[in-house]
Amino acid sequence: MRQCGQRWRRWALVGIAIGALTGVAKADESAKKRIVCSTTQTADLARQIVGDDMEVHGILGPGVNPHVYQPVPGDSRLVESADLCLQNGLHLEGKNWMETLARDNGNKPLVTCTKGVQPLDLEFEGQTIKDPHAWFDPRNGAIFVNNILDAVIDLDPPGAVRYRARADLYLQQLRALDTWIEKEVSRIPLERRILVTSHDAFNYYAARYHFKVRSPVGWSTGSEIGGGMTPERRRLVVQSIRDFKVPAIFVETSVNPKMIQQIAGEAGVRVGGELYSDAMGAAGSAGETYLGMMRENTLTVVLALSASE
């Protein structure tokens, strides 16, 4: 009986020790700083830098259009719990919904990832718009990373060595991505580098890799300035496709494909595939990360535009 009692006490002590360790682990987990990001791209870049040292949550999911997104009550609760908020900026978040969430839920610190980007100008209906889709040039992706890195170090100075090391590795990957895209795109003759998509999301990609772009609806798919298709713009897009003998045009994962499919029929060309634009792909898909999104988009474009007619 005495041995049984001693054995029970030993197991009880082990159980208490395990429980204490579990409690510490749970406490450490709950003590993690929390970053809340507006878009899938900013969330992915943040995860590359913080690893498991912080929690990263994204408001938008795969395929969700930031131009027309309407925040829900759960977004407010999420932002209220944040230690840091990240947004793309340049009015990608239609009606500046991320700024509103950060302000209305405790004036949370908000970092704009496009800070320092040299924005491209878009002319539409007599007005100049700053193009918000800056991440489509990997060199701008590096600016996003450095902005996020600075904010994360300010939030957690003791973790600076780890954050800088992860960011350094990722910046090397971005440089490799840029070189790889240049090599792949070189397979398309210059006269065939015409990128026709649902809206003007790819101007930075086009400027970096020497494409001309055409779109039926302008820079945004929403109702704000620059959004919406006009009959004249549609006519010009169809005529451009015919004039440049474009072999294929593209739909986008975050935009209804119906319009592009109709334009393809009018112009007599095929739809060359689907591109990730304002949001990345679903978990488990090839486009679930920024690197994967850029890789898959490039392969889709190159295969469609370099193919023999």
Contents of the next structure:
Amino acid sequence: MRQCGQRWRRWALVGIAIGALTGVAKADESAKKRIVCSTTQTADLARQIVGDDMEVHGILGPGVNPHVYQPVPGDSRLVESADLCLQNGLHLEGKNWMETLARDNGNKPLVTCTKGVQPLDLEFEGQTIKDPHAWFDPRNGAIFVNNILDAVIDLDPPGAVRYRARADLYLQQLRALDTWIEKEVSRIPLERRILVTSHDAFNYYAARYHFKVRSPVGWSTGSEIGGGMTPERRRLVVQSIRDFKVPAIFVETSVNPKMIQQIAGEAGVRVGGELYSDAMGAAGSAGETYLGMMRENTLTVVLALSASE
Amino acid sequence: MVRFACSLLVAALLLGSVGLCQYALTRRVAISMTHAPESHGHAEPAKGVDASARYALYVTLGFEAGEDPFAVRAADAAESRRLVIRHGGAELFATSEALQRGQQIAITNQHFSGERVALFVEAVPGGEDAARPCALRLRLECEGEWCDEATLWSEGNGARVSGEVTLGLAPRLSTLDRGLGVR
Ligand SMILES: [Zn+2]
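Having seen the form predicted alone, can you show the form predicted together with the partner chain?
Zooming out: every chain and molecule, the one shown earlier first.
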């Protein structure tokens, strides 16, 4: 009888210990700081820096267009639970939806990743618009990384050494990417470096790697100034394809491909492939990371434009 | 008799002039031998280095030293330095200022001892040069006289130009082989 009591006591102690350990693990999990990002690019860069030390959630899914996105109630709940919010900025998030979400759901700290980027100016009917697609130049990608790094160190100063180490390693990967793209693109003769895409998203890539860009739709697919499709812009695209004897044009993952397919038929040119533009690829796809997205886009472009007719 | 005496005199004169020529030739060879390294560019270092001698180090950058677009943003001033030159743990030169391609920096009034000096050099290529292999040139002079020089290369695209360079301290003649430098 006494032995039986002792055994029970022992099992109870074991149970309490397991319970306590599970509790600690659970508490540790929930104690992780949470970052909520507007775009897939900012979310990927944040993940590279925080590793497993923080939770990173993205509002936009793969292939979702940030210019015309309408937040849903689930987004508000997600932002409400955040310790830090990240956005691209420069009005990529149409009607500044990320700023609204952060403000209306607990006035959350919001970091704009394009802070410090030298924006490219787009002229439209006498107005100047700052091009928000800055991540397409890997040097700007490095500015995103540094802005995110500063923000996560502010959020968790004791983790600074780990965050800086990860950022340092990742920046070396961005450097290698930049050099690699330059080398790959050199296969395309300068006179054939014309990038015709669904919307005007590749200006930074074009400026960095010496391309000309033409798109039927402006910097945004939404209704902002300088955004949307105009018949004049469409006509210019067809004209450019003929004038420059462009061998291939491209559709984008986050924009309806219909218009580019129509233009290709009209101008008698082939569609060279699909480019990741305002959103990265789905999990498991080559474009699920920023590095993968840039690599795949470059391979698609180089293959299509360097091929002899 | 007179004829015999004349013959002797002529023979003596001939022998004498031959001897003189030989002597002059030997001397000339000796003179040119001592100057041979100058013409071939391999001067012997002057014996002994004056401890009070003042040295000047000239650093010429083959790249723009500035902000590296792919670097973690500097947390403090020490991390944002573009060029650092150290000797024996002490900093001879350090700057956080951006430096131009081709710019020469003169570090004067330095005292070194021994036969050689080891300098640690680190420079950060910036701008467009951050994606290329880069090099800088070091030249050491003593009281205006050339001592030694070397070239330091980065390990690859975007890497810092960083390493220890040893330079001879003995002043040499000025028409020397400029060398291939160190890598
Ligand atoms: Zn866009």
